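Coming up is one lone chain in structure tokens, specifically the form predicted alone.
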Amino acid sequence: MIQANDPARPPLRVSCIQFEPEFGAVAKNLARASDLVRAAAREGSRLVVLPELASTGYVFETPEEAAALAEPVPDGPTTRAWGDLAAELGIHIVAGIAEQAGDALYNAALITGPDGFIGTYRKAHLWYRENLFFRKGDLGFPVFDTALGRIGIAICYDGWFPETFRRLALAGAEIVCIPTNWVPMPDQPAGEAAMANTLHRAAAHSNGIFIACADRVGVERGQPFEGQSLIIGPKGWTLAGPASREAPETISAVIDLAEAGAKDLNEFNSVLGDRRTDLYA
């Protein structure tokens, strides 16, 4: 395996998937998305990723209808679907699913590689109705390490909180995927920039890393999503987009997994060594 933050290591190649599931079409939603993921693959990109649920769907509205989409993870059929392509294609796939643990779901997350399932993440912030059908995730904040670097996993509204990227950075992170279904905040003017591109930007910046954020396009049941995904650097500058607000777009970057270790901001100062972790409550 290589090492992290070695310099050696040969740049990679991300892409985000941005498109429109439909809601339900697991099968429909399954053979979009891989077209996708394997034309990013065609162009080289070796870590591709995917939006929040995007295999069901977002706006479920009831607890059945949930229950009757989501999958064990990794022993269902999506997983082993993403799994086969990731296979195939030698690359590394970060994808939304809905999951089913014995009588529990969760809004949950995959990361599978050439050599077979990697691990799990589940969304431990829910927004809004989520929680009238997922648990609170309960994995915590894994940082997976993989043939290309060390990997973690948030989704959507997780985002929103800085102890999120904090907690992955001091565990290792090089960079973070982001699968999301980002909709308009409160208040929101017309024609803003959605509100997650500037959080997830802080947040590269604070912590060091690369995220890389894959949203949904459409309107499902009423709900209008933002789009916009985007790639950022370490030093919090966009690599990659923002992608359309409205259209299915494929987003790419060639980064260096290396620079995320490069946290000094000048002779000074380091964003993560200048912490007062003793004035910290």
Second form
Number of protein chains: 2
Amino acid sequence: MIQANDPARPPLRVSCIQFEPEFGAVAKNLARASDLVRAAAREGSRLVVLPELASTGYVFETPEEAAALAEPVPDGPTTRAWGDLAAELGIHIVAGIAEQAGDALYNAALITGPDGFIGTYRKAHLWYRENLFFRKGDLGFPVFDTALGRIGIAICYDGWFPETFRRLALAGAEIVCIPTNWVPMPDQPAGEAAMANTLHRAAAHSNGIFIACADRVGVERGQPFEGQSLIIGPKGWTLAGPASREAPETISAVIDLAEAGAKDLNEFNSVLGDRRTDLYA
Amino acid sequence: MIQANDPARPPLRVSCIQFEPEFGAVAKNLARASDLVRAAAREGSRLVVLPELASTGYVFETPEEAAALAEPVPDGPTTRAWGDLAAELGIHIVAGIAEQAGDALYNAALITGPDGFIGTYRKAHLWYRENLFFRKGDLGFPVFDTALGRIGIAICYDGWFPETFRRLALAGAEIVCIPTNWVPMPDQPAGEAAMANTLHRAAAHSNGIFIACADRVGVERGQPFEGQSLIIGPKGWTLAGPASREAPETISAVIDLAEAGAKDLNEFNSVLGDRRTDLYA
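If the one shown is the form predicted alone, what is the structure of the form predicted in complex with a further copy of the same chain?
Let's see the whole complex now, leading with the same chain.
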């Protein structure tokens, strides 16, 4: 396990790839996204986050359609493709994927590194018609010990639940990677920034963690997406982004994950230590 | 108990009084704040929120100084003054107060209405040197059934803990009143809006509740305060404010508390109903 405040850890360049997947065009999406990941790696990024369901697109119409595009993880071609790319570039990749596990489908994300596949997260909170296609995640909120640091993953609507970030922070996550497909919220006033940006800045601040959100853009089968990908520091201030609402864009920040080990706000207060565990879990 | 979606409940005008208490000048602060409450009531407000420690000021230097300014609740002169004002105007008032209870001091807030004293909340999460003067709140997170609706209270640093709002929302709060004395946060970039605004907008959205924050302004014994009081709707969008950073200002909004009963985001999703209680408490 990597220790927080390890002086041996050099600064880490993180990138979030905001792009527009084409529904069902898996090979094309992998090729396009791989080009963008390569470009980020050339600039020095060693952790690259891709959107939710980055390889398949999002708006399934039937369970059959979802099943036809889902793949086993890690023993499927898309996971192998990300794994090969991560190994070739010597980086870590977090990418959303439609996972097939026996009869079950999950809205999942994988993490893979220079030395191979690391793990899977399955979305715990399903949004809207996802409930027709996917099962609720059954892996809890794992934190992956990697050569870069302790990495958690959450997907889109998971971020609406403060418990997601609390569980990950209490389990030692230094950064939470968010593959997402944010959509406009009910009653959203015209021109308002994405509510998701507010939710994730609050979560970063309240837990003293980095959060890196990679959203998609475009309109798919009538569903618009919000873009506005961003990278947030452990005091809740935005380090990169928000990206534009509509255009593909890669955002990057150079961060020191050890800063997520400093939960103190002053000599009396700590965002985790001050929790009233006598009043709530 | 008032029922959510009760058609008999007329729209409710809520005001937050942002002003500058003078340290130790209790009579003067009560007089000044009462003038501002009367003005809000004349405009039709029936729920008025005042800052944390509104009558005493905030920056105590010694426990003896805090003890000298603290009062019993409800059997003290400040509580009686707020009660008399609420009865005279036919409104509800929520105000921060330094509470003396036997040997113990609490950073507390009271709620009082046209028919008399309703209840007390004691701040659960103490900020910075408050830990030298006050005990941690021991009343949990009560929700008060009132003629207006179901009202919760939290004070300043309580709002840094998502659990505060989750407990209140799960207990049926429709609006949470926040008497506060926000201070700048560590590493706050110049010109950034108060982190507290982000935290409370996220909390309102994630819980489907109204939140009304009454902050103070000014610099007291070297400590600057943030102002930027605001009233937030149950989808997280700002209804009034943020007020200025430095000037006294009353902000108001006309709201329908029944909207806090609608936790649904669409036909599949509910901000409380989607909680994965198999994964967290």
